[in-house]
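Here's a solo chain for you in structure tokens, the form predicted alone.
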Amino acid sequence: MAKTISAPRGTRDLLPEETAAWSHVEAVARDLSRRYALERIEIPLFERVELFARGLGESSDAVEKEMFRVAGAKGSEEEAAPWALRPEPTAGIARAFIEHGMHVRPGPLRLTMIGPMFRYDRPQAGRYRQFVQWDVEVIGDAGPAVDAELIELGHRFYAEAGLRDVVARINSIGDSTCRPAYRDALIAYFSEHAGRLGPDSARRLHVNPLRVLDDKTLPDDLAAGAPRGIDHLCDACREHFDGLRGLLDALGVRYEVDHRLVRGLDYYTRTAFEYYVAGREGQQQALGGGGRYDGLIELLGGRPTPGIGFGLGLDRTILALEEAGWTPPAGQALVAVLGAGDDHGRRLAIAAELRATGIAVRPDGSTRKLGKQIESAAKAGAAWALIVGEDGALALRDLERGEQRDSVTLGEVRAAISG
């Protein structure tokens, strides 16, 4: 027997009883992103690795060790292109907004996307080498107002999926303004304590000292007597931030401030942001998260525009509902479609007679004796079963209950399922 073929390791496949979650918060986010006056993009599934090196930053993770590199096929052209799957969607929108003139356009732009990214990252619960994201990004706007707007949204993104107790933990990083001053500070105060920071935070702290302090390695005593951000924006940042924190207060959204928040990625500026389940914060990784990328398109070689946006994570989504105790909601009625005959076009052309009002209906193909096709769509998880008698007769049966009506319509069909 030939050995059998395993699915990548970091990844998974959803199977159909799986399914029913994922349905679920997909829909949430499309319809949110309908109530929300979002627009739809794609981007490919990947990107030239210049992309992500220059908009996420060469010491990143993402670029430093996370990078699924893509060549072509043997003896092509490209054969050993720098191309790399997609780690993250912001660079790949900015790179789009850029190359199709899309500045020419009213703004701001209000863009979003459900799709896979990728990162060759250490699988554990939560995080995959294979992860899907609900990406929300809006392109033109300066202001504090779309800020507060995009973490209220992310925010009653998890309200809506069910999970009720979500907190915002946001920070701002300063901008080209202030920022320097702030990564001086963080030098200096790192290199009195080098002899207690990880490998990467040693190497890493003269080339981005802001990393240091996402290093989920750092001791807490160091983290805490780090220098704070905060203190060092200049009146531009600082009155931004303000603005944000009041715009929350009026909102109502939940949120705590967190000096030690910089994001992973070197294009953020000003505020940033991330989600956690309250409480449970030291005990899994961030739901989804995001912040403001003013220099981002200038940086890839576009026209200075400023821009915010977040990527919110499926799959922790659904892992932390699973956590919560939360069930998918009820979904339609399945109607089955069964003979005790042999006329299978009679038991077809009555599914899509069903189907063509918007009843869900699974027929049943076989020549198998009744009782076996009614126990059959009972495990299928049909409520009904439609019963098409030898002499075309028709008999609906609620396999809940038992129950029974013989020589019924169509329209009674449909009226006793959607009663």
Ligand code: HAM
Contents of the next structure:
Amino acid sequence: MAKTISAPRGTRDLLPEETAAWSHVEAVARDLSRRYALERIEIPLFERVELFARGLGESSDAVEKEMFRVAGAKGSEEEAAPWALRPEPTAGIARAFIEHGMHVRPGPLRLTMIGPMFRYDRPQAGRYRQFVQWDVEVIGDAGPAVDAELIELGHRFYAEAGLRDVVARINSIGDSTCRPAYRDALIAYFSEHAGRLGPDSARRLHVNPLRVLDDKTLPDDLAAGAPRGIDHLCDACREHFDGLRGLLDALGVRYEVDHRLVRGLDYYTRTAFEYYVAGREGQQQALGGGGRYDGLIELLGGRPTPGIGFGLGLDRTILALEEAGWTPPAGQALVAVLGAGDDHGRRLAIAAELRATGIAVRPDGSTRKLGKQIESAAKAGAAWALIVGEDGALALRDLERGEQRDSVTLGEVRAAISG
Ligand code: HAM
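Alright, leaving the form predicted alone aside, put up the form predicted in complex with histidyl-adenosine monophosphate (HAM).
So here's everything in the complex, that chain up top.
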């Protein structure tokens, strides 16, 4: 036998028994997109490396360690891999916004997409090299009302998906006016304790001191004593953050202020937020996260335009649903069309007629004994078997109860199934 080939490390096949949960969370995201007046956008799966380097920052994990490079064909100009698979969609959406002159459209733009992202990370539970995000971006509104609207939307998504116990953690990381002083305060503080920093933090301290705060290896007492972002906000950022908190309180969104929440991408300004299953903070990965990026579009060559968005990880949402014991709602009743004779044309014609009226049908294309066909229809989850007799007459069998009605018309079949 030939050697078999496995899926690449960090990727997953979703087998039919797993896809019901996916369809469910995607349907919740799509329905919320409609109710929150978000418009669908799609961008390429790969972009120029430079877009991510500039947008997310050279020192972000996504760029520094996790870039999935894409090369052109051998011998082509692109052999040197000028592209990378998208680690996230915000930079690509900002690029599209600039490239298509979308600033002239009546704003703010409310955009959404669902799709796979790629990060060359070390795979583990809840961390994959290919994973799916539901992404939402609102471009052209400086907030804080839109910040509150999006944090409430993410919260509602988890509740409607079936996770009742999700808490939002929020923070403000300031802007270009107040962040430099906050960075200096962090550098001064952590430099005093340099010997207690892990290798990643020691290396990053002067490049990106905020990231030291979300280093999982940082000792708790050191983290607790660190300068807090919200104590270093300028008046405009403080007003924004206070405004956001007031709106979240008024909306009844469950949130906590987390002084260590800084997010891992450089484009963030002011509001940063993440969602966690309540009660297990600290030991778990975020279900989703987002924040404001008021400088990103300008950084990528567009005119200054504020923006805010989130990316909710659907893989992690589904893992959390499974842990919470979620089971898919009963699907539509399935009808198996079976036959005593070998008139497959008639079976297919009946199947087509039922399908045209919206019924799900699985015809049996075999010439096995009727008993075998009934057995495999029940195993395949059919609730009903419609048996075409040798004389062409139809019999309808309720596979759960084992009851059979002979000489039925298709109208009676439809009535029985939908009743
Ligand atoms: P992020 O925090 O890097 O933000 O990713 C958002 C979510 O994607 C995470 O909370 C997690 O659920 C999921 N995720 C990330 N990496 C992995 C992985 N390796 N395996 C499984 N799930 C993963 C962003 O990507 C930003 N673009 C969010 C945003 C949108 N900010 C503003 N607009």
